[in-house]
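Quick heads-up: it's one chain on its own, the form predicted alone, in structure tokens.
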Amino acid sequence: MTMAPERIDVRVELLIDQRWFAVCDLSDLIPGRGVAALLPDGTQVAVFLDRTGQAYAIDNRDPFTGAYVLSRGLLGSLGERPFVASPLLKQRFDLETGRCLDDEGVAVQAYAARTNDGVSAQVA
């Protein structure tokens, strides 16, 4: 008789108020593509995956529209650093600090994400 692998769910958290809070399973990720995420104030994140399994986490408010729609951007890196492009106006959010890479005056909140599984974290 063959027993059936034990399923391990493994989620995505943020750290918020200094506690880490699940806000999707791993398996809701695509890399490359990001997710819109609802936090428990109310407060609308934008969930990404890079290609090498690491997690990310940004406010989804795109200041310069003001439009919930930083999710929807397409990832790159500039050297090293990975960022997110606004789907309506291309500007680039720095993934770990938040800050805009065309505007140095705006940024937008960077959140600690993790797995649960403790493969992949990234601190903001």
Contents of the next structure:
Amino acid sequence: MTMAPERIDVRVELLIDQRWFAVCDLSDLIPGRGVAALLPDGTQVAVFLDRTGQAYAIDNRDPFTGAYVLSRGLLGSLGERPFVASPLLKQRFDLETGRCLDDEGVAVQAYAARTNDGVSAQVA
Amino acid sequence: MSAPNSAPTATAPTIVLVGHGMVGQRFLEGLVERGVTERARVVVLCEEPRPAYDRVQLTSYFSGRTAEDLSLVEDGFMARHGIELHLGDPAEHIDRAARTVTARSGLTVAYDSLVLATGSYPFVPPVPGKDSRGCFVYRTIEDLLEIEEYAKNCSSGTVVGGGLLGLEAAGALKGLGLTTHIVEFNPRLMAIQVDEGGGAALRRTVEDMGLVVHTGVGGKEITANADGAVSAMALSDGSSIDTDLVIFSAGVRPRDQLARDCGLTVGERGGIAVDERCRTSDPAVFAIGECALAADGRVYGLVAPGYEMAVVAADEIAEASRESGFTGADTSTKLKLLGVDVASFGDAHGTAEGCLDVVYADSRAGVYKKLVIGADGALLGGVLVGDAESYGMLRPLTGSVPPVAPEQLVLPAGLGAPAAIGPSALPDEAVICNCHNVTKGSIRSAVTDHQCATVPEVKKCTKAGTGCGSCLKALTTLVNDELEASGVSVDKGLCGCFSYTRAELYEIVRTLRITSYAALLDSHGRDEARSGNGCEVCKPTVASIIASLAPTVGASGYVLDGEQAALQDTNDHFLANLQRNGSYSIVPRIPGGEITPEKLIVIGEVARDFGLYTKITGGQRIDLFGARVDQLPPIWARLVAAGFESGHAYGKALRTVKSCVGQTWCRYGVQDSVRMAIDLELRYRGLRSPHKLKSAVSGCARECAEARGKDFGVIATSNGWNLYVGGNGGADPRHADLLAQDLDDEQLIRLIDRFLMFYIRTADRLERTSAWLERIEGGLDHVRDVVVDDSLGLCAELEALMADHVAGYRDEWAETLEDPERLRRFVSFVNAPGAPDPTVKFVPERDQVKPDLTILSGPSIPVRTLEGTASR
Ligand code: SRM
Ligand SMILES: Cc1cc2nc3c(=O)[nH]c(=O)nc-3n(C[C@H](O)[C@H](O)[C@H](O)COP(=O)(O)OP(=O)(O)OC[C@H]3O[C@@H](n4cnc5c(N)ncnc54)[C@H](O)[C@@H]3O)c2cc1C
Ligand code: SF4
Ligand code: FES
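What about the form predicted together with the partner chain, after the form predicted alone?
To see the whole picture, the full complex is given below, headed by that same chain.
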């Protein structure tokens, strides 16, 4: 796969309090997997990249066990919708909405995410 | 809700149910099914503070099921059907002349039909001291909550009564960490269900679990300390037990007081007398379940007969015609008591005239099986202890002459018994689900006439399998057979992404030399899954197939290379086992369990320096727990430098080859088992497979390494080695079967090579060798044909595949440490690589540490602000 260190600063950004906040470089992500990142207030988010290069972010905390591990789950798709399966007890969470696909009553926060090449970075 | 003293009107008759237990709820469902709730007012008086729950599964509360999980009432059921449920408000008085019931709150309801489903109460023998603090019964969720709370300050407990419920209660006490005694008046445990032989097998197994059994004695007196709390129990034989807690489980008595008070006929020994239609001596009043004395003169203490009565009563009230009333029921039971399977069915004690027993007993294994055969050869009943696998098949056969000789029905698999007779051999009238009285015919028609296409649909449609669950295996087989027979192809695909089985995918990857998951998904996935992200089931499966075949198909053997990294479960991705608080454990390989003092010291130093919890595993090696993801590389750097390598405790791969000390030291040893274990472990290390692989080598027939509990086990003989395959510990243990005898070293290794590669090629995902051996057509004989006699001409290829694996092996951790790109993944946070995860914290426990779980319980935790760390 092309994981060559291109290093043309493509950032992965999350919308936090109406501002885009850069959490990592695109090259930090492997398609189909996630990483954990910290927000300025200490919140842990799980950031993912799917096969098409689209980034997603949800809370890192697995609500079923309380452990901060969702970033370490495997990505999948159900129809068109991408999900991550918790590495602990395997419940699946929709990456766009944060809703748990295996238990209607449960959801985690989802964040708007985008990849940004840094040139047009002036989005307030 | 309802106005007191409301009178029944001509248009809407009122049905009052007293008691909302298991049978009461089944009765309500019966009314709904018959449309009665649409035309009648239904009022339920319920003594307990919660709606009906699954009392049969009560004990599972202690294994983590919540009170909500146990509920039998679907969300919104009462509201949807307009049923008025009054929780915590028991009926106290019945006025039969006025046809009213009055509850404790003062609520009075007039009825047209009254149904009593008040169940039983636990009988407490009149032992002096029985009311001391710390004495309990075992019937309701509230009882369990109290026991759980009280037991926190206890170290020992005693259960009075060694019947079915007593053993369950004892199991619960044991699970709460108490030293547990069982006191049983009869000479054996479970006297009602099992005979003497079964009781003896059961006792041995129960004692092996560390419980103390006292049979043939009664409790004489309970002594309390100065605070009035239980401290000891004196027994009738003059002995005494120190105990902090007592549970009475000495049988149940029907709750018939309400009925007695209003002059209904009750039996001499209790129970509200009813006829075949479940009507009491007053035709407007019914009694069902454990409170009823059935027309056959018996009070049934099981749920299945109660459910039958519920249906009869619902029929009567709905004025639906029903051919047969309730004339008695089968009292078969199958339970897993303290992890021991126990079943009894039909005429278990052999009371029929001229009947004969067929008995198989293996006291070493704690197995006892008895079948009662009538003079005409028909199966009348039986007792199974320790191995109740065949219960699902045997019970429906009761009453007919079995298709094979009865002795073949009790012999364990692998001892010349024919493949177990499947449900297909049963007649349509055979009852498959005892709890809901569902016949094979009804299950078949659920598929053919009601178009049910899956097991869950059939369960919903027939209710089969929704009680104790013991019929599920037979049910699944029947449903699949029926679907196949009616031309519906049963989807055996691996997951929503692939319609192929694991074995088929293996062949595709091998023959087409596919080295990429994405390529496989896009070329061979289901249409709707192509170009998607796959799923958490097929990704690791395909990763494992590619890893097993890596040298042969030309893929990288390193599981974290390129796309492979995105497919691994978290364990394989971080080359360590994920723990409940998000930390990881580390298990270095210790081949054969042999280790030098120097290496032991290194492990000790690493554990000390990183503050890791240290434990000797059941696999003859050492597990170090509690490492954060960012600590894994520095820990492994030290371990690798000291000559350790990955033990693959995280992978579906070879785990350990255990050994006994063998000929070198042991006076009985006939071969060098340690050397052989090390050779085997080094040969097969890193081999990825459908499930984990375990092995052991014993130096003589005394079998100290427990080789017969392993996927492949080797036992020394004076002429060489015996190879056993398909053994398993775990939840469903199985002894390995002998594959070949008296092999020399070279023959042994060649045979194991072939066996393992044949298994990897043909097994399903997460199918251990034991399950695989039992599933594949032809079983052990077929495997022997293929790997010993080369019936398929595959052996050379299987050996070549293994040779590739052995030659291609490299230690995953050494490789990881060499590559900075790979090491970059081992951080807690991508935007703060130096920062440790603040949620992975530990608290002290017995001079070491354990996870601090309190930190995980809140919705979010306050964490030090890391402003600025995000922009790199
Ligand atoms: C550490 C250890 C317990 C101990 O402290 O002794 C252990 C710990 C775990 N076992 Fe085990 N098993 C351990 C020996 C065993 C044994 C005994 C043996 O190997 O002789 C058995 C029964 C033998 C067998 O496997 O047939 C055993 C039967 C299981 C099973 C049931 C497998 C089955 O086929 O029924 C599981 C569940 C599974 O694999 O799906 C399991 C799963 C697990 C997991 C991986 C659960 C999980 O997914 O997190 C535990 C991981 C611990 C960790 O994070 O490090 N463990 N486990 C033992 C490690 C041995 C080693 O050195 O590698
Ligand atoms: C731990 C345990 C394990 C068991 N295991 C099995 C098993 O494996 N297999 C099996 O077949 N059976 C088993 N049983 C027995 C099974 O639970 C009973 O047969 C079944 O619950 C009987 O149902 P029921 O509705 O008649 O009585 P219950 O479920 O006891 O319900 C009666 C209800 O009526 C209420 N009530 C009583 N008087 C009044 C009143 N005056 N007004 C209002 N409400 C009242 C009670 O509070 C109770 O809630 C087990 C029982 C226990 C306790
Ligand atoms: S028995 Fe094994 S799997 Fe179960 S808790 Fe213990 S270590 Fe974990
Ligand atoms: S026999 Fe109990 S659920 Fe079927």
